[in-house]
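What follows is one chain in structure tokens, specifically the form predicted alone.
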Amino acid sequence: MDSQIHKIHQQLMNKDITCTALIQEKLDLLKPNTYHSVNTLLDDLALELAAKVDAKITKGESIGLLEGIPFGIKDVYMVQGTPTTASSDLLKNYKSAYTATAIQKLLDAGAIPLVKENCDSFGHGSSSENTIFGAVKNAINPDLVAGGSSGGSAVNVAKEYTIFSIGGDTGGSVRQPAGYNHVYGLKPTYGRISRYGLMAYASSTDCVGPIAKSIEDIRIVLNVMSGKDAKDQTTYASSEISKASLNTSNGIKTVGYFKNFIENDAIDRKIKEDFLAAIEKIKSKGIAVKELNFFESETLVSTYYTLAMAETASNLSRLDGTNYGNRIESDNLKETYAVTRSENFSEETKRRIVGGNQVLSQGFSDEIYLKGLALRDTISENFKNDFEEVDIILSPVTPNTPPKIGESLKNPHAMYLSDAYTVGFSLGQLPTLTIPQGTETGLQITAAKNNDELVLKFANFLKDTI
């Protein structure tokens, strides 16, 4: 199975390369920053850690599989002593006081952080244009958006500036940019990886997600970051996924797809044709395919944004310049709060806060918010019923190809609809993986809760099938 991690590990152990030279090479690629994928380079830290790996190898000591492997971090994760800006004016000078659990596990395994990566501010966006560091350019065609909100993370992996990157997925923020840049991106089952130290956008759907160029590298990183964490009560203990378990598709008898996703005027004609062609190839391997009925994508999008905006309005209420962030003084305390938030949040973030406060306000919460919660329960129940009939659900990642830079900013509604095929699986808290095959923006593989292994297994099967 292809793996950049295994390849570099062997090169380091054989002394074909030094870790310091590897890290310096990657830093030199990142420094020009022509794709706007970099917020902060962690060069001093990275070179210091690389020297320690080289010292171990020189002494003849063995190193772990991830020791010396360079990776990137979406700029919404805390890494003690480093800037964590969320690509926002409000936090542009903020430095983390502690380290996120998922990132600490990677550091403990010896992986070397190179860069805090550009993204939509606070994760608000589907294009990585809502950022103070400049719109992230697509790795395949720099005239197009990189996708969001983890656009910088996907581009750095696609350009091989990093071996893997850690994004964050709320409504599709790992899967959509992975699809736009032709790499793998995983949203694991909600709770499999601790969210402690990840800036909260919508707490009930936020997930830590790895992006890489191979299934094996996704597996390795997922195993390291998974596990119960006393600092995040939503986490659970999970079994390690073995490399050998991915080598067989036994156990996958039936694949389903949502008919209304495909028989829809909004889907790009070529994406539809390619998806149906992929379905035929799966059938030719003796796997049954079943059409499923599901909510209209407009219902999924409106339910997701109703709940996500409500949660982000609540989560961002703490950011008023009192304890941290770029405080702007005014005539009195009330005005100081107002000016600090008005001047420092992006238009997209303000749109979501206003929408969330409306949803939660007296007189509207019963009519809108509670109805959204009830719909989410129904969506989860539908998924449960579907997975009694099929083992895997397959779908395109997006209904359309990536837009040109600037187009999404003119039409936020169209940007929200680009999430139409990803948000439903987030509401169901299901493991879902983007693979760079099947359609122009890839395919999305989903399994029932806690079946992350099955998702990776089917991705490995499809690698040789389509």
Given for the second form:
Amino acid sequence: MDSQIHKIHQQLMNKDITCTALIQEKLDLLKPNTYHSVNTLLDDLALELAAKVDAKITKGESIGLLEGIPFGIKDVYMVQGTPTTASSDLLKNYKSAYTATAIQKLLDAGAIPLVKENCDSFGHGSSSENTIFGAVKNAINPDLVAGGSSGGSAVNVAKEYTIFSIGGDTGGSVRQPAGYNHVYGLKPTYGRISRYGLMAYASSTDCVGPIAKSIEDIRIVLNVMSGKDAKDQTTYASSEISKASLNTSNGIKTVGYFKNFIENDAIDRKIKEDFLAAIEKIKSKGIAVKELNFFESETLVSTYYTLAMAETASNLSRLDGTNYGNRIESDNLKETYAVTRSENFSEETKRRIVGGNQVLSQGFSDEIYLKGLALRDTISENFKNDFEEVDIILSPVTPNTPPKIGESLKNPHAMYLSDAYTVGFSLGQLPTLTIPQGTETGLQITAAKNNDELVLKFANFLKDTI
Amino acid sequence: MSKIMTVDILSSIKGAQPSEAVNKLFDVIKNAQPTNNNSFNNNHNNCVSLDNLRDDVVIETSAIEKQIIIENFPKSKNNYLVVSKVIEE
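Could you switch over to the form predicted together with its partner chain, since the one displayed so far is the form predicted alone?
Next comes the full complex, and the chain you just saw is listed first.
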């Protein structure tokens, strides 16, 4: 699909549509939707902003590319004055006092926020079922899960309720639902976009990630949100990715793939066949393909979850009804904390907090947590070596197709394993893009750290190749 | 208070027990062999250099931000937000 942002920009400039009509049309689609993709509709704010855009156009003033473009926001981002619930009971009445840097940059560029989107509570899940707003339904087949944790964001883009949405990716939370709903979803290099105002899940892997229907729209939104931010000292300065730079695949001579991702029993037969067919098409274009060896999936998943749980136990310790959250009074302060947290967290969130406290506690930290950190270093080292041999790593997004709604909740271990192909790149803090091509749940394109441009470039090349 | 705390106390979650699904993940880590056993020997961290720390300046909170904070914590006494008493043990 061509860029929706460019198309709407032209329509607004040519006065083919008014911004108010466009926003109203999208709100009318979002309001009655049965996919459970909406937590809060920002209708008053959106219409007020749309009127301002229309006034500028009427006066003959020019507007920026993103001005008037409707977008959605995963309900884990602070947007001043709007409810930010993280799809949880604990924060169901919480209102953001400030705005996340990434979102502020989009607002400054004139984009119009329509909706706070449903997701797994605090990003805890791979199906968007762990939410107080009802399981998000898959855009292609509503009997299936939308994927998680940014399920609402992916569905809204897939159904064209929003032109783009901002999800959050920790272990695959943008890439996996993008794959399940046949749209593009990018996890940029860690630190390229400020995390300030994104509710912390696992701080060392959390990334702001755009979801859209075209590579060009991903590029536009990525450029606007990127940059060093004094409020997040893990951010770094990055250069803008130009449109022209994506039109050539020069510089991509060798593509690698992990043999053990493909040659194992856990992968769906059709996904494997389709992936290998895509590899053959790439070869036929004169690009060398190299098989790579990597950690087996269970080690990747276990390393990721061990570290992510440790970080989430620490990050969510502030949610006790005193500092933040829906307080439930009890006999004394300690009891109040315990009752508040017991009643308000989802089962999955509690499982992760308890797991995190286990690995951080005396007697376990050396054996599990520190070893997990050492494994992460080895994984990063492996990636570094791989990218001396290949320019791009290609992989399926998931080993299997989306499960039916309800199935993941019965088997948490199986849900953790559904992230097998996404979590490794998160641990390496590498830029990775899901494209809606190649297999039933898409393909992932990964490059070395800070090489987000190469990822988009290769995606553009694959658009016409497979 | 005992120095050894159970996970339900550590997590402030009543009756919380370690889960079988999560323990399976930990077992994999226990049996894995990293090539580098010293996790502090890496150069790919995201620390900020001392030269690059942000200035220590006080920024006044905006009126709307203050108002929203008050809305999030509706209890007050003599115009002050109510702060819970400190645990004394």
